[in-house]
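Given as structure tokens, the chain that follows is alone and in the form predicted alone.
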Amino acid sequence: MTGQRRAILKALEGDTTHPTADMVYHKVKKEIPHISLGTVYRNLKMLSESGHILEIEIADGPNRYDYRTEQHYHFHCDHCGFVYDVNLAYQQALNDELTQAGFLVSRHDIQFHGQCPKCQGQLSH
């Protein structure tokens, strides 16, 4: 674990905003001024592939990163772009149903879309 990776993990730890690579870069740059954006991208990819963090793919925007690695779901606000953790129980039964249909399922990701409570309040005024 390099110092750069430790700094990236530290930047993500406790951050529930699910930051983009650019957001992580700006946070880590305060601690390691000479770090490049490319280095942050490469390390985020490595940390994601090794299971230290989750990479959340966003169809219409930059991917987000999550320190929480246990199976959980996300809500993506189509208005402000914020990504929230959703506190619903992981539905293992979905994996089991696909396994019974002949698929080899390791996990599944569900991402809900719509408007967060904050944006609903802003749009109704």
Given for the second form:
Number of protein chains: 2
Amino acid sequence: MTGQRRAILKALEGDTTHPTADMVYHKVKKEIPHISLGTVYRNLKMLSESGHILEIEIADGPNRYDYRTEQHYHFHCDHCGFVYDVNLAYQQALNDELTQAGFLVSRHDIQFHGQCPKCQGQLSH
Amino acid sequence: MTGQRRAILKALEGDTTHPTADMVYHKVKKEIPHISLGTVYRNLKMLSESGHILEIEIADGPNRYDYRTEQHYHFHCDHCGFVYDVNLAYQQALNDELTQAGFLVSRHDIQFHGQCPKCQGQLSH
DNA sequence: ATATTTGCAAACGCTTTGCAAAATT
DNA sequence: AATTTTGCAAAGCGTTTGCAAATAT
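Right, the form predicted alone is done; let's see the coordinates for the form predicted together with the DNA.
Following is the full complex, with the preceding chain placed first.
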């Protein structure tokens, strides 16, 4: 466990904005100025594979990272680009339907799109 | 409407394998050998924006294209990589829950992962 | 002393784009 | 004749990787 990895994990802790790798890089750079972007990518990958953080795939955009690792869904605002956590129970019933059709379902993910409360009423773009 | 665009659309018609842009390119190339990959990308983009085809975002992989444009979900086999259509009703109720939370939901998408019927029982990788 | 990780830069895969030539309207 | 689209090649973006030096075990 190097200082870099610790700093990356700490940067994510308590951050609910779902930052991209580049955002994490700039945040950590303030503390460790000589850190490289490659190191950030490497550690985010490792940490998500070991289950310490969550990697969120965004349609048409860089991945985002989340300290909150329990399965949950996301809402992506098409106006401001912000990614919100969605308070919605895990839809196990959907998996069950696929199981009946012969699929072995390991997981599913749901992304919502639209406008967030803050952006409603504003001209889009 | 050029021959290229017509050929691209025809290549997709009746194809249920959700091909990538590159797969479409190779398929159309047999008919129009001098077609370029850029043209295929440009037309797939146009056709999906005009609603003639569907662009499917795949986590960690190239986009795939579908002649079937009604909203439907997909199952991605982690073993063979094949993308299946999922026979599942549109989950409007999920949108309604987000609406109650103040979001203006324009759409949602669900991706399932696991092993398809064909790959079950085989050693993974 | 050994194994792991870093910084750097180059390469990667997928997609988009600038431009002059060609095809379409 | 005016507009759109093409082929080509270069560039774009996000991400991964090879390698020698530095750090951690």
